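Here you get one chain, nothing else, as structure tokens; it is the form predicted on its own.
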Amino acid sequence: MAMSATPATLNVLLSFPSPNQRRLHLGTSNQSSSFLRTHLVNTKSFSRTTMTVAVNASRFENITMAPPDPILGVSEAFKADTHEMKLNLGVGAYRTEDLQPYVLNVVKKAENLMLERGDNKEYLPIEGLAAFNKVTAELLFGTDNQIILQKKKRKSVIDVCVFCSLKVATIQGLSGTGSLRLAAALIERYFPGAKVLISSPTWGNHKNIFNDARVQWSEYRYYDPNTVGLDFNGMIADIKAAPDGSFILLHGCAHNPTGIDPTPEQWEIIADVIQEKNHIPFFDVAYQGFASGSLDTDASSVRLFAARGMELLVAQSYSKNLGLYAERIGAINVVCSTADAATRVKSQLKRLARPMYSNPPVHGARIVANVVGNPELFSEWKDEMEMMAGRIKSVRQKLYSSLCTKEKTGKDWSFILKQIGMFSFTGLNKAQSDNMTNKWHVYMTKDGRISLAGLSSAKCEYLADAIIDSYHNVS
């Protein structure tokens, strides 16, 4: 008789001429023989043996295969390509002119300082490294900003800092992504039903973050395909139409993926509308100093809103400007109208972080604290940032010149120069982007975004040929 088992059975008919051969087969593998002896029933019928093997179905059978990440998946496809002219313009990571990863000299010096001091690897507090939080807030808002200055209270005849009247709650996060996720959790818990407005298009992970945090979101117009520029009127209209008290997600500088930023005058109007609607601005600052080469210039949008006395959220990342991609170092800052509110917000951010990851990593935090907190290293860092930003500006200019030289129909490619930062929105659609990859071995995201940080001057003409061909010959 055959034995069946739940939840599933696999019937296997095996024929063996003799019991010795059956024993030999069962003994070929310790695991298989143990399994078969446990779940096997012999029924002799002349010289044939029928065996039924019971196999338990996986409890994870209903989990489907996830699609590849639209950005990180590009790198996997690039690695498998053997073409000598292949280009990886998908992931936003800085490369040298030889298209090699770059470790900043100031990072190496900061690490040497850590070794010389013999820094340990003890747990950080939930909010992260205090020295990191201090310098990162100063870097973002400016060292003389009233919202982060510590005030002294007179006690007897001695001035002592018995309390700190910071209006900013800053805690170390897991780079920009983790910092955004903490802020999303704060919104979900303390602003139930509130909606976050994000630009169309935006960085591919923004929607994932809010979806997983169960925070509602909708889009506001940003990109105008007709001009390959900013749809400013549409943006303003959509922010005005949003329910009062919505969170408006803004890219502090070097908008990802378009590279299109509002002008200083447009930022003023955006701030006006957000104030009128009692919205809460929520900045994602991933490229401070890496876009223009100036830390102050790239933080000007955030400082504009803070100077108006507005409450706001700012997520920061040091992946790009210090090249600390793998260190996952960043911060979430919440600017409040009072120091007391900031203290309470910080306590709740810590409470949210505790069950997520308990406390953040120390290595990247010490690098940032050493670089930003040391005047000599800080000066060197600004020079290196200017060098990196300058290289990207250089290949942007050369790509534009190559496109103009090869263009025969009079198409205007000047939007390439109007964009800023490491990305350029080419205006290519999905079919055209597929042609870039399939025919020209240029790997990029399907929305037409390319990372100029992964382009060398030597390959600008090749890329221009690929863009011209894809734009004109693929519908």
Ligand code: LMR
The other form holds:
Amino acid sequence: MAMSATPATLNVLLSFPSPNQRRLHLGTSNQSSSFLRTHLVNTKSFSRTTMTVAVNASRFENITMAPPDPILGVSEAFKADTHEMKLNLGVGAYRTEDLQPYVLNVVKKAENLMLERGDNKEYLPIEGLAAFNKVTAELLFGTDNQIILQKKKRKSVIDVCVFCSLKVATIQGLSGTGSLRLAAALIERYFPGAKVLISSPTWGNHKNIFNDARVQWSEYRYYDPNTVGLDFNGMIADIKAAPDGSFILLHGCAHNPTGIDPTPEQWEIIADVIQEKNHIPFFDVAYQGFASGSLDTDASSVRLFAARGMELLVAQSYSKNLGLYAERIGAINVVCSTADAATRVKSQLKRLARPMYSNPPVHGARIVANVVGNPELFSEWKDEMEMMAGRIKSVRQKLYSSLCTKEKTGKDWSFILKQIGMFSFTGLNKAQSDNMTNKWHVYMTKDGRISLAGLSSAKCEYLADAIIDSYHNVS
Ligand code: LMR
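Here we have the form predicted on its own; I need the corresponding form predicted together with the named molecule.
Up next: the whole complex, starting with the chain shown before.
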């Protein structure tokens, strides 16, 4: 007797008490019968619990296939391509001139120190490594910033630090994404109904983060396709139009994906408007030191807001500037008007973190603490960061020159030189970006972003050919 493998079939089979009776009922004629025979007859225990293992209809039938991630999915597609000229300009990860991943020398040195010391692998506190939290806030705000200075109070004749007047709640996060996600959870819990304003366009993961945290968001204008520059008036108008007390997500430096940053004067105006509207600035700082080559220059936007005494949030990442992509090391800092508020905010951040991931990983935190806390390694790090930022600047320049040489219609490519950081926003649309990948094996995100950190001087000409072809021959 032929049978198909359905739950109904199984119910019938389960009513037969012995393996032999089941064998007779199944017969020998088709594949599904054979599947059931294998799973039912060879089963040692024939209790009902054991038999249900053989059900081949999944409980997860209604789960649809997720699309590949628009950024990290590009790397998977790149790996599958065997073309010799293939180029991965999708993910923002630094490569050497030979297009190999780069582990910084200071990172290796810090790891050696950790090995020599024989550091253990005990759990960190929920807020992370204290030495890391201290240096990360110092790096961001500047060591002499009043908001992170700890004041001593005299308890008795003996000078005792009984109360630290830190106005910043800093906790270690799982790099930029994890830190943003924690802040999003804080917003969801303590600012119900508040809106986050996000630049248009923005980094591909920002919307996912706020969607998953169930925080409402809308966009403010940022990119002007006509000038391939900043739509400053649009940005200001949209920030003004947002409900009072909204969170305004700002890229501290090297805006991702456009590479277009406001000028210092424009930052002042942005701060004016945010203050007028009682909004809360929320910075994403993923490239400190990596954009300009200077840690201080790249933190100037955040410091300008902090110097005005504003309350603000800042997510930090060490993926790019220390090349610690896989260590997932970063932080969320919440600057409050009072030390008391900062203490309470910190306690709630810990409360949110505990059920999400319990406590953060230690390895990356120790590397950062060792590099930033050691004057010799710190100075070596700055040199290496300048070297990386310098290589990116030089391929940017070479790509621009190659485009100018190959351009026959007079199109102006100078916007590429005005952008900063590891990305260039080419202005290519989705069809043109598809052509870059399908015809030229150049992997990039579909919004027209290319990571110059994944480009070598040797491949600038090839890339320029691909861009010129895609721009002029694909509509
Ligand atoms: C990028 O924008 O490419 C990086 O920030 C990597 C990522 O996580 O998306």
